[in-house]
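Have a look below at one chain only, the form predicted alone, in structure tokens format.
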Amino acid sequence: MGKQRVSYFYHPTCPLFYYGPSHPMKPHRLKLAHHLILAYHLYPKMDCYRCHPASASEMAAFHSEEYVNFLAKISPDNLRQYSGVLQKFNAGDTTDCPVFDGLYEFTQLYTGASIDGAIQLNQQQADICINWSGGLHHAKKSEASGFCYINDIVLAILELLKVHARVLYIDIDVHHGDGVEEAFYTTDRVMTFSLHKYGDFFPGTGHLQDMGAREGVGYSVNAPLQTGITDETYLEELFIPVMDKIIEVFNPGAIVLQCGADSLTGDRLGCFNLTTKGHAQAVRHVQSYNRPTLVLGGGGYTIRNVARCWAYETAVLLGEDIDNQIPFNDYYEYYAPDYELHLKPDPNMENANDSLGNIRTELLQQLCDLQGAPSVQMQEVPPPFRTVDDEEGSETTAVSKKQSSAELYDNVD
């Protein structure tokens, strides 16, 4: 595999909304990976992108028109005026996501750096995008849920399903993508893997039986796990063998991967045991089949490791060998007491999972009963450039806006 081409898309901003003092979900976690990243210095080494805000428009390509109004119009000020509305977007302070001082503005950023990379690879502009401020996989298409109000990460499988007749999304998170399997529960143009903790655990989907519908009749695999799953078992039991088996048998023309950090060991909310060697190599694995790749983040809650997380992620995504000891930067007391890169697993937590075996046959055998990839009628490629209506109702390019060496480090605070 030759040297691929990455770009890379951060905006300042994004890691500076705050959803609340008890909320799990810190935003500042993008700002920990984007120092790691600039210490590292990785980003010499792939085009580095500050995204354009998604518009209403954009965003109602998948959410409902009501729902989006709702998210532009709602604040902390003005939350008496919408109570009748609030349980109806399942939003508030009653739920897991808060309205917060500009919460619009935060799924506008987000969102708006998904598209922009699947638009790059549509173009071929690039062959790996990341935003790590994505993969928001819980939103519904008209209400809020799992700290997820906008989901990029549908939107981004639409835009690249203009030009790519197959689309595998996978899910690497503790959580069930069930926000996005249910998008595409019904087409046989999207794929979606998603191993996740189940059971008495949020948010209680992705049963091995949860296969899809009509159209989608086995295109929706589900690998429900348990407690303590570790690197080895994690991926030669599962991730592996069945990633094999989905690239023979769906054939891909480009490929949607969530790297949700709260599988890994120690975090707050998950309960893998997870190192971030062995969450890295299912992204190398993903990486080895060579299709155009948008790679994103998700959850992640013990902020210092999804930072560690994904740095290593990004330097392995760029075929870089980059240091145990962590370099300083301007978070480096985060990683006290070692100030290394890697996590270790947690000796003392069992692993409770004890039929991988039955699993792995069972979605192999799902797959076999696939009839080969789909197709679909032959259509007009989009132009490579286009123009999107902004909420003043003039044409503005959908375009994100490429940064210098110097813009990333004046551009962090």
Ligand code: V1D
The other form holds:
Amino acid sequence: MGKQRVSYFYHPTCPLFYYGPSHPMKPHRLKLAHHLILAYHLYPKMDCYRCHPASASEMAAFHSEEYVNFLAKISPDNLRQYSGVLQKFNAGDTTDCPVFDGLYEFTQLYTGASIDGAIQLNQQQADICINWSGGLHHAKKSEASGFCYINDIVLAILELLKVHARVLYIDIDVHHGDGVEEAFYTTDRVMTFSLHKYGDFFPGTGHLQDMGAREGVGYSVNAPLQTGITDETYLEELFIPVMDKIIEVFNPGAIVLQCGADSLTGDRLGCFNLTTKGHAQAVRHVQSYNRPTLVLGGGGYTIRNVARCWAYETAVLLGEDIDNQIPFNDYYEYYAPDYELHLKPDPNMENANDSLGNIRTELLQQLCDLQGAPSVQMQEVPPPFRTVDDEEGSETTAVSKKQSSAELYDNVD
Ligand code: V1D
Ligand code: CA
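Would you generate the structure of this protein in the form predicted together with the named molecule, following the form predicted alone above?
Following is the full complex, with the preceding chain placed first.
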């Protein structure tokens, strides 16, 4: 496989938003990751862009107008006037989704970057697009959920579907990718594959038997896992065999990979025992299929490890070897005491996954059953027709600004 062209989307304002002092979601982690990427000299090896802010009408391709208007208007200063709708839209201090200063602008930036990435893939300007600020997989059509407000993933997949007959979504965040699954539950044009902790864990969905409905039966793939899963079990017993079968039977034209880093060992909210190398091996394996791929962030609450993970995965996607010693950068002290890139598994954590063979067998059977279904067109089919409306819509409005190397040096924030 030759080197793939990688585009990287980063907006310097995105890390500045603040969910609040006791909230585990810290957009500041994006700045740590970006500074590691700069310090490892990865930026000259990719095309770097500042995204456009997504507009309300772009968001309304999936979300209800009423919900988008609410997000655009709500602020910490006018919260009291909105007490009724706050509950309806699951936002505010009593929920996981606080209303903080600049909330709407934050959603515009992380969403704009995912849409820009999808457009670049559609136009074959890049083979891989990276947006570590995206991947907010819990947001619903008219509801915030689990720290997520706008579902940038659903919007990016809708963009990819303008060109590709089938899109595969993969979710390695420790939480179930419920918002994306729900959005495409009844279609055979999007397959969703989520691996997640299941049982007494947010959001509570993602049972092995949840396979899709109507046209979409068999196209939702769920791997419910238990605490303490290790690299070897995750990859060899489940991720690789199931992924290989998905590619064989579904043959997607494009892939969206959500790389939530809360599946790493030592995460503040997560409970898996994956290392940076194991997490990145999943990314490398997806890359080996050589399809246009949008790579997104997601959860991740031990922020020094999130930065380690996403910087390393950027290097992996670029085909670059990087040193285990963290290079000096503005946030060097975060990486004390070892100042190393890679995480070691926790030797004291028990791996409670003893029936992965059964889960693997059931999922492989679910995928085999798709091969037998007479109505399914798995061969390469021409992409659906693009309408004039499509051409006039997102493609002309969504423009990301390419960053020169000099700008990146001068303005690393
Ligand atoms: F610990 C907290 C402190 C303050 C505010 C929220 C939390 C917290 C931790 N875990 N909230 C959660 C999860 N919510 C519940 C609630 C109890 N029920 C009423 C709901 O257990 C939400 C976890 C969200 C995970 C988000 C994500 O990592 O999947 C993500 N992916 O992309 C972006 C975020
Ligand atoms: Ca997941």
